[in-house]
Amino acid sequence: MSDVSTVDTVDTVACVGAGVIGGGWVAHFLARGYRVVAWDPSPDTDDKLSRLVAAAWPALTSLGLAEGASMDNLTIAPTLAEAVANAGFVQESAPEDLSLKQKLLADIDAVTPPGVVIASSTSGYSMTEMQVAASTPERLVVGHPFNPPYLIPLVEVVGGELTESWAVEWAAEFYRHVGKSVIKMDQELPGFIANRLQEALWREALHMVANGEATVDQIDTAITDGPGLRWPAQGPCLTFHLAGGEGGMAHMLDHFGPSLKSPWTRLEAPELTKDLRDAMVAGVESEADGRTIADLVAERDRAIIAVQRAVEETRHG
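If we take the form predicted on its own, what would you give as the structure of this chain on its own?
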């Protein structure tokens, strides 16, 4: 489209929705040197968003801020129209409610300048479902981040049936421009890619707790001190490739293929009974051992940075 700007000319980003995900996006874009205009209908948006950005800023400073990056570049707009008026890109991060998403994306589309790509942070809905009420649905895409968006680099980008390819390409290029690792998906997929993999692990964990086969602490330790240490550098497929020795994946599959028939996993979700729910809550409270959510967030952020730096050094060192 002739009225679409190039990614390197964008200087202002609009963030619609200022919860945990939206606030994480705000912090990320601010750290990359953008002016950010945020809007959220919540009456306490100003204070809540300021706290979210302030909490993320030490980690972002440790990673390295872009030239001109400042928390002072954040503006809270009184209306949606004012939030998007000068935006070169819009990131929507409203709650996961389909009817709300459909109306909000249509409202954003109606007041956003022509040619500006609008992305949704949805973690569950397809853009085909969400873009039905928009006047120009061709510019709507999914830009699904991982929490916290200001640290985890992954963004999964995919359009809907009415999305045009230029919008998907532009969004993928823009996310890469702002430091993200982008998976440009070939087609819509319920739950996207990373969530489906994460969900399989989560369901098996719930089965083990429900059946008294493992505790919450044992499950988390099994990942953090086991395969989780390999995954930052090499994903599960490459990990299994190495498990085959010099024969690689082919040898691994030939040798361990029969174990795929073994009852090692149960991908059907267990019933989330009150007992299972309470066991999960008690388990994480025990594992936290008095650490607050803020303590754990700070600990997580320091760990992610350390892992990222170590992996980067290994790859290029």
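Numbering follows the first chain given and starts at 1. For clarity, a rigid core is taken as the largest C-alpha set superposing within 1.5 Å between two forms. Worth saying up front: this structure is predicted, and the values here are computed from it rather than measured. What changes on going to the form predicted together with a further copy of the same chain:
Here A54 does not count as shifted, since its C-alpha moves by less than 2 Å between the two forms after the core is aligned. Core-superposed comparison between the two forms: CA of I293 displaced by 2 Å or more. Annotation for T12: C-alpha shift under 2 angstroms between the two forms, rigid core superposed.
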Second form
Number of protein chains: 2
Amino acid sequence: MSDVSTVDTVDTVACVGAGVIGGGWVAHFLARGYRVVAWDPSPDTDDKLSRLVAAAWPALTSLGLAEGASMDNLTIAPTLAEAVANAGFVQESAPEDLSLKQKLLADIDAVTPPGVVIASSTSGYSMTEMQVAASTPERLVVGHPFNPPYLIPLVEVVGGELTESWAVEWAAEFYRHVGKSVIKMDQELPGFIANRLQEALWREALHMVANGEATVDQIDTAITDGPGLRWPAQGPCLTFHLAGGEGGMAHMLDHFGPSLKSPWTRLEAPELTKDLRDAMVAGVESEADGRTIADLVAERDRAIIAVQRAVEETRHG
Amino acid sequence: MSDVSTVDTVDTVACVGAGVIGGGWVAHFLARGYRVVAWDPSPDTDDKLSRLVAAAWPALTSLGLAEGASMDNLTIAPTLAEAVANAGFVQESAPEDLSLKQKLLADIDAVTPPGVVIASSTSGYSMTEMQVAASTPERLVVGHPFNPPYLIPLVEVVGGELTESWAVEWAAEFYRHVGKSVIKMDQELPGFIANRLQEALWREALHMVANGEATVDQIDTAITDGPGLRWPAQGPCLTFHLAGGEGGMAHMLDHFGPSLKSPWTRLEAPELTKDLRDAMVAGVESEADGRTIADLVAERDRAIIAVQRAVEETRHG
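Switch from the form predicted on its own, shown above, to the form predicted together with a further copy of the same chain and output its structure.
Whole complex next, starting from this chain.
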């Protein structure tokens, strides 16, 4: 694709859809110094977006705006075609409705300049399902953000069967360029990665409330005052690497492996085969990257204290 | 129980078991200014505990020690009977083995002064299963901490069928007195609350690795750079209250309810009945306690920024 620009030449981003996620993307791109052209079929788009961006701006200012960043760099386009006319990248954040997304992505594709990558914020559909009606589906990717997109760094990037790999690579590079943390997936997986983890937890929470086993407040406290304090610093795998004491993940799996058979959640565990055990051990060792358990414990402890203080201060702020 | 002391008269805590969790409890009680008498059958208890406490002490010092707190207030008792002889509270943190716990709790119960509450750190067994061999099972409770117990505030407190309610109340009050965040459960539930949530997420993670759908590193990044940044500030329910935009949890469930049928995790969701929907909506409204969605968004944003900065600084610290 010789006509594809490099990610650093993009100066205008088109945002299609002005809900919580679309508005969050608008705020993010504005804060990173881009001109943003937005389009949404609803009549109050202008008001809605102004409100969303204004609400996000104090946070973004405190994080540090890019040079030239301004809320004034936002334009609301009267038509979809005008929104994407000068865009170097398009982010679609329409409601989660498959036929709507299929038609909208085909419409966007029809009017977006060639070689410009179009990403969908979908939290659940695969691009293979969504790209069916587009004329140049090879440039359509999923770029799945987390709420609020202007603060949570994670974006999951994955293509569909008709997506070409240059588009996935380009999107991943562009998102990194605008400050996101990118997980580039090699295969489509329903719910991607983070939502699968989050959704498992959420469904267990709903089961507990449905059965009168725990209250909403107990569930939230269980996370905010419990494992939630570890997770911004160390993900679930690294967390359990430290639960094994000096023996790490290997000891943890060998010792607590049987608890995978316990009815601690309604989700059945996979068989803890030697391959799975070894993959988990190798995975955390690669993540630890030479840091000993003692190093990681010290790092975790500093982080938990800092996180608690940070949350405590903002609560009373 | 007229012979039960009030929680503020306790000056000595017995810690039985010197692994990662037992050692973490020792560090916590020492930092809160208690005399701690520990016992563990292994020959290197003294060394192991000294190492664990020394590793935790910088973090505890930075958090602020209670008046008179000192690592020197730790004694290793030669026998279980000597460990508990003067204790106002006993915390058992032996390995997760049901018959071992049953016998050990009976042994502790036999030599602990009457009226003193004995708590087990078990992460999975119910007190009903564990208290069967004890002579005075009415004072045995679960006090389930999170690793590391000297930093993560959450303790889940629940009794067994033979536990009397005064013991559950006393333990909850004592843990609060020593700075913990307590969830007092009215019924036994396998895995309690936080572990059920965490375990659902963990099992989904293991499934993904087992199937080659995601790497260990991707899973950890998905949490640390994604939803994990929200959870120390707002639990999963409050998080989804904000995912619904200005319509809150009600809009979220009405709008995204169908995604509960999606194959986003291997865990099947409960039926989203009107009762469950209403319970979720009432639950988050009670938690929000008058704060509007805009208030909660502003609070979340401040917290996420502070959490990110805190973690970032400690990583390079």
